[in-house]
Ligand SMILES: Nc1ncnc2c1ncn2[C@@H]1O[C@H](COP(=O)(O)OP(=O)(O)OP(=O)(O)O)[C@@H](O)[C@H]1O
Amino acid sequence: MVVGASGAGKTTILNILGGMDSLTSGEVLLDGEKISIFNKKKLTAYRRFDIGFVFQFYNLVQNLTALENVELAAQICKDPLDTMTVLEMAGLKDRAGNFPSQRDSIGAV
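Single chain structure for the sequence just listed, the form predicted on its own:
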């Protein structure tokens, strides 16, 4: 979890770690690799196979269930986890058949 005051750099550090922003100085090492010097092709592979994000304003496919959205993401992973296990880890196993717009019985999303 990354926490801090507004403007402290939380988004910036996550964007740098995700290879979406580049550094103005210094270097970033992750698992012994300098991701801060990756070229465009290497960054694309890194983002595809080595790191993942759930953004604050996520983009789920609205006509797919929770399970189907996870299965879709798993298709681009080189070593994906079992999709039901992922939903269980996220506390969503009981919502596997729900669509993104569906609410539970008490109105919470």
Contents of the next structure:
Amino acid sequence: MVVGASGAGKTTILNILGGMDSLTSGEVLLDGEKISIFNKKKLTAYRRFDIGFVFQFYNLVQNLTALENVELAAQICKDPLDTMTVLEMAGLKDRAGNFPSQRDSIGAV
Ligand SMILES: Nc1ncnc2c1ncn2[C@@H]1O[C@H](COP(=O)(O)OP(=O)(O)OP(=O)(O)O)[C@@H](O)[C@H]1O
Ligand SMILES: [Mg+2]
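Can you switch from the form predicted on its own and show the form predicted in complex with the ligand instead?
After this comes the whole thing, all chains and molecules, with the earlier chain placed first.
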């Protein structure tokens, strides 16, 4: 858990660890890799293959169902898991056919 006063740098450190921001001094090592010296291209690969990020204001495609949203993300993965299995693991199997704004299940897909 990252705890700190407002303005302490919580968002900043998470953005750096997520490969979405860079630093002006110091260094950041992750799994022995110095991510703080990664260029844009290496950071893109790092974001795509090495790290996962769940945003508080989730970035789902509104006109795709839950299943389609997962399928979309799986397309840029090297070795994606089965999409339906992933939804099941997240407890969303019954809502695979739902759009992000839909509260209730609309049945099987
Ligand atoms: N280590 C640091 N060195 C220099 N500036 C920093 C550092 N950490 C954070 N800042 C700057 O301080 C400001 C606030 O940081 P940040 O938004 O990360 O704080 P926060 O802990 O997420 O605050 P909040 O609780 O309000 O969300 C930003 O402008 C950021 O650039
Ligand atoms: Mg913050």
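Positions refer to the first chain, counted from 1. Between two forms, the rigid core is defined as the largest C-alpha subset superposing within 1.5 Å. Quick caveat, the model's predicted, so the values are computed rather than measured.
Superposed on the rigid core, the forms differ at Gly91: its CA is offset by 2.7 Å between the two forms.
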